[in-house]
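Let's start with one chain on its own, the form predicted alone, as C-alpha cells.
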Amino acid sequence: MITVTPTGAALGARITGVDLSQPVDDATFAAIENALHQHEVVVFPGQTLTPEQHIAFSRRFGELEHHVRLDRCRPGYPELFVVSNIIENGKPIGSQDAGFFWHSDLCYAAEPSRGSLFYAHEIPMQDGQPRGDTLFASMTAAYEALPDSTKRTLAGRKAVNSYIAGYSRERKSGPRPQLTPEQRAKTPDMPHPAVRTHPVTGKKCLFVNEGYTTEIVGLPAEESRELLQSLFEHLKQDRFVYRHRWTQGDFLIWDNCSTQHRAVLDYELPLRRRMERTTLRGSVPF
C-alpha cells in the first residue's frame, strides 16, 4: 500500500509501498503524481532499477528529453544523463560539475523541463556518513513570501535564461570543455516569465535562478542586477529549503516548475558518486 509522508520542510515527501521495478497501476500512479504536485519533491527509498526500468517508469509522466551533452549520457541510453565524479579509461563517465549553483533544469530551453527523475547508484560515504546532499527550494513558497512591491515589479516581466552563460561560469573543478558550435546553436538565450504559473496546480512560482538567469527584461541594467541578486538570496533561505541526504537506491523526482536545486560539494575522489537522471519534456511557461 502506498504511503506518502511529508518531510516537514517547505517541500518534499517520502513515498513507500511502491516497487518501481514493477509496472505501476493507474491508481497508484495517480497518487504518485498528486503527491509530486502537492509536495514538489518526492523520494522512493530502496529501489533497485535497471536502466530500462528507470526509463519505463519515467515515461509514465510523458515524453523524455535527450540532454544536449550526449557525451555525458549513459552509453546506449540518450535518455539517461549521468552525474558522476568517476573517471574510467581516463575519461569522466558523466557530468562532474553539475548543480554547483541554484538552478532549475533546462530553464534555458524554449520548453523547460516539467521534472527530473534521479536515481542514486553510488553515494560517497565518509566515516559512515553520506556526502553529496542535494538542496531543494520551493519556488511557490519563495514567491508567496515576497513583498507585494516586488511582486508588482515582477508582474508580467520576463527574465533571460542563458545556458551558455551558466555553462561558462567558473567552477571549483576548473573550466569545462568548450561547447561545440552545434551545441551553442541549440541553446540560444531564452526569455521566460520571471514568475510562471504551474500548468497543473495554477500556483505562481518564482522562475529566476543564479545558475542561468542573466537579466530581467525591461529594467535598467543596474536595477536588474540588484533585483536578481536579492531574489537569489531570498529563495535559498532555510524556510524554503529541503535538504535530501542520499542513500543508495533512492529514486527522487522533483518538479522543475515549482523548485530549484543545488548540489552540496563536500566530497571528491576517491569518494565515488554516480547518479542517473531522466528529464521530462515540459511546456512553454506562462
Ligand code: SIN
Given for the second form:
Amino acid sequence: MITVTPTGAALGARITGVDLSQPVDDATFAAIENALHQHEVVVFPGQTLTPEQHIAFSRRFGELEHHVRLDRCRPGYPELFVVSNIIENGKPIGSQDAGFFWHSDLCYAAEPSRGSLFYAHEIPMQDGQPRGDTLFASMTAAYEALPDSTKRTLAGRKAVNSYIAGYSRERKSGPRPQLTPEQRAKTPDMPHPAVRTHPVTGKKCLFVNEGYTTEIVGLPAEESRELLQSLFEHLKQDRFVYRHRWTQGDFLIWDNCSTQHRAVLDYELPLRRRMERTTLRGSVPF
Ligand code: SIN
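Pass me the form predicted together with this ligand as well; I've looked at the form predicted alone already.
Now the complete complex, all chains and molecules, led by this one.
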C-alpha cells in the first residue's frame, strides 16, 4: 500500500509502497499526483529502473520535453537529460553544472516545464556521507509569507526571464562557449507573471529566480533590481527549503510551478555523480 510521509520541512514527502518499474494502476497514480500537488516534491526511495521504465512512468504525467542539447542526453534517449560530472573518452557524459543557481526549469520558455522526474544512478560519497544534495524551495510558502505591500507591488506585474543572462553567468566549470546569433535568436527574453497561479491547486506561486530573472516590468530600474534582490534572499530562507540528501536509487519528482531548486556542487572527481532527468511539458503561466 502506498504511504506518503511528509519531510517536516515546508515541502517534500517520501512515498513508499510503490514499485515504479511496474505499471502503476490509476488509483495509485492519482494518489501520487495528489501528493505531488500537495507536497510539491516527492521522493520514492530504493527504485531500480531501466531508462524505458523511467520514461514510461514519466509519460503517465503527460508529454515529455526533448532536450535541445542532445550531447547531454543519454545516448539514444533524447527524453533523458544527464546531469553528471563524469568524463568518458575525454567528453562529459552530461551537464556538469546544471542548476548551480536557484531556478525553475525552462522559466525562460513560453511554456515552462510542469515538473521533472530525477533518478539517482550514482551519488558521490565522502567519509560515508553523500555529497551533491539538491535544495528545493516552496514558492507557495515564499509567496504566502511576503509582506502585503510586496504582494500589492507584484500583483499583475510581469518579470523578464532571460536564458542568455542565465547562460552567461560565471560558473565553477569555467566560461561556456559563446551562444551563436542563431541560438540567441531562438531564446528571446520571456516576460511571465511575477506571481503565477498553479494550474491545478490554484495557489499563488512566486515566479522569479536568481538564475534567470532580470527585471520586473514597469518598475524603475533601481527599484526593480532592489526588489528582485530582496525576493531572491527571501525565497531561499531555510523555512521555505527542503534539502534532499540523495541515496542511489532515489526517484524524485518536483513540481516546477510551486518550487524552484538549486544543486549543491560540493564534490569533484574522482567522486562520481550521475543523475538522469525527464522533463514534463508545461503550459503558459497565468
Ligand atoms: C537541475 O537543476 O536540473 C539539477 C539539480 C541537481 O543536479 O541537483
